[in-house]
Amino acid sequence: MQQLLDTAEKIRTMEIRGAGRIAEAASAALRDYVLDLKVTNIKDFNKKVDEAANILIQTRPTAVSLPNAVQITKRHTSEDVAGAREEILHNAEVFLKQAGEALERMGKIGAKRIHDGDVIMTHCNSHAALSVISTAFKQGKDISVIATESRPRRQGFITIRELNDYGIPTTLIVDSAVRYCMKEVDTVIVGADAITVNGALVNKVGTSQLAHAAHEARKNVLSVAETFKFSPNTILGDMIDIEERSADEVIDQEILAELPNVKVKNPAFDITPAEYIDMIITEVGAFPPQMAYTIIKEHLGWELSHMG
């Protein structure tokens, strides 16, 4: 369990991060939990398997790709826990492995959404978006990049070191000059914490002031979701909870002592409206977000609207 609550722990704090990536960890956690589950009974191995599962669905609300990857993992129909643990056990192996290769099939699709010569714009640090910049890079094609900065944790530096090392050429703008450098641009490449059942995005926040701009300069915005980033409760109609995460983050608590008539607001992530988007680009193709509904049934099930 202390190794489970150190994954925990760290999804919470950031040093896990990526819609992604989380859900990897969140897996491979979950396994090595299940690995070592020293009980007999199976009543009380679901039991056990559960709370484990909720601790680590708890640690961020607004990445789906969170609990669809535990629930994905989780779920058995043994009635032993011999039977049990071999079918998490299972899952957990195809999911982790369908993970690593849908990065490779989306960065081979949406490149062929980028031209030669094209300049591209994105937001915070998405492997899924980096997969189609660096897969079209590789292909040859003159592209470059302008990366935001995305405060206040400043995710853009991340994606600078990682373009620099790619050797694409690559401009760190602040986030309040999007709408002034759109004018330079070709296409929007983001990534996805959240699509819900009517192709709404749910991301970074700052992603909607992107779209926005783009769609006023009449420039093609893409998302690169994993199709394990699809809310299936959204079809139930639940909402998607935006994270507030701490004022530290954005100024130090010693000034805001300071200023007894001030708050501060920090979400993490943002909404943007599927008419702000031309395509989701996932591991299965590329398709407008009106196709969202049918993403959900067909690659994530029913089954997974219906559980915790």
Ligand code: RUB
Given for the second form:
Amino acid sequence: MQQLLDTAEKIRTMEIRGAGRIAEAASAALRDYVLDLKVTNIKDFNKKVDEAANILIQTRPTAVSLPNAVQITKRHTSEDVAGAREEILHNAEVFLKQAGEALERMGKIGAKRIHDGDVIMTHCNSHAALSVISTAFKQGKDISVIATESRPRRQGFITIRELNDYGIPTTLIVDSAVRYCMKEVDTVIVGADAITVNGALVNKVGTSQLAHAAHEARKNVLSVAETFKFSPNTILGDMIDIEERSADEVIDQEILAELPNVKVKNPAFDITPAEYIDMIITEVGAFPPQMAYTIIKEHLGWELSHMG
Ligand code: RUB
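Could you switch over to the form predicted in complex with the ligand, since the one displayed so far is the form predicted on its own?
Next comes the full complex, this chain leading.
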């Protein structure tokens, strides 16, 4: 259990971050937990697995990849502990393999939408978006990237390091320079923490400003999202919970203490409506956001939302 608690803490404190990485870490943590779980009764086994699953799911509320990965990993039909353990280990193995393959496939599919000479703007740090950008670059396309800083946690600094390592010409901008710089941009490429049934994109706060500015300037907006980032629960009317993080991330606590009339609001994500998104690149193809329902139904199975 200690190992699973450590992973949960790393997700909560964002040592492990990004919707894809969170999902993979949670699936692996659950796999390792059942491997060591010493119970003989299936009821006790299921109870313990549910408890462990809930600990993982409660670490961060917005990335739908997290509950989806946990549900996909823990579902089993066995009536005995050995069989259930076997199924869960198999589920984790398949999920982790498919997640790796998805990243590669999305890179190949998305790269077709990037052309020689393109300037790409990206936000935060998305491995899915970077897979598309790096694949296009490796194909020999002459591209450059404008990367936002992504306050308050500055995930843009991770992005510019990765882009630098690929050798991709990169410009770092502050978030408030997005609209000013949009005239130079051909395509905006971002990741996703969740896609809702109506095709709305939930991603790092500021994404909707990028998409809005791109829409105004008639530039393309692509979101790159594995099918496990689509939200089955939104079919049942649920809303995506937008994580509010601590004020400390935005302002020094000592400064804030001197300002009794000031409070801080720090939403970690925002919502971009479907009409600002041209395409969602998944591992099973590039779709208009309006097809989110079909993707959930055919590739994810919205029975996920009825489970545990
Ligand atoms: C990360 C973020 C990323 C998505 C997709 O937010 O918003 O764009 O999670 O990432 P945080 P990936 O840093 O708060 O986790 O494509 O790597 O799954």
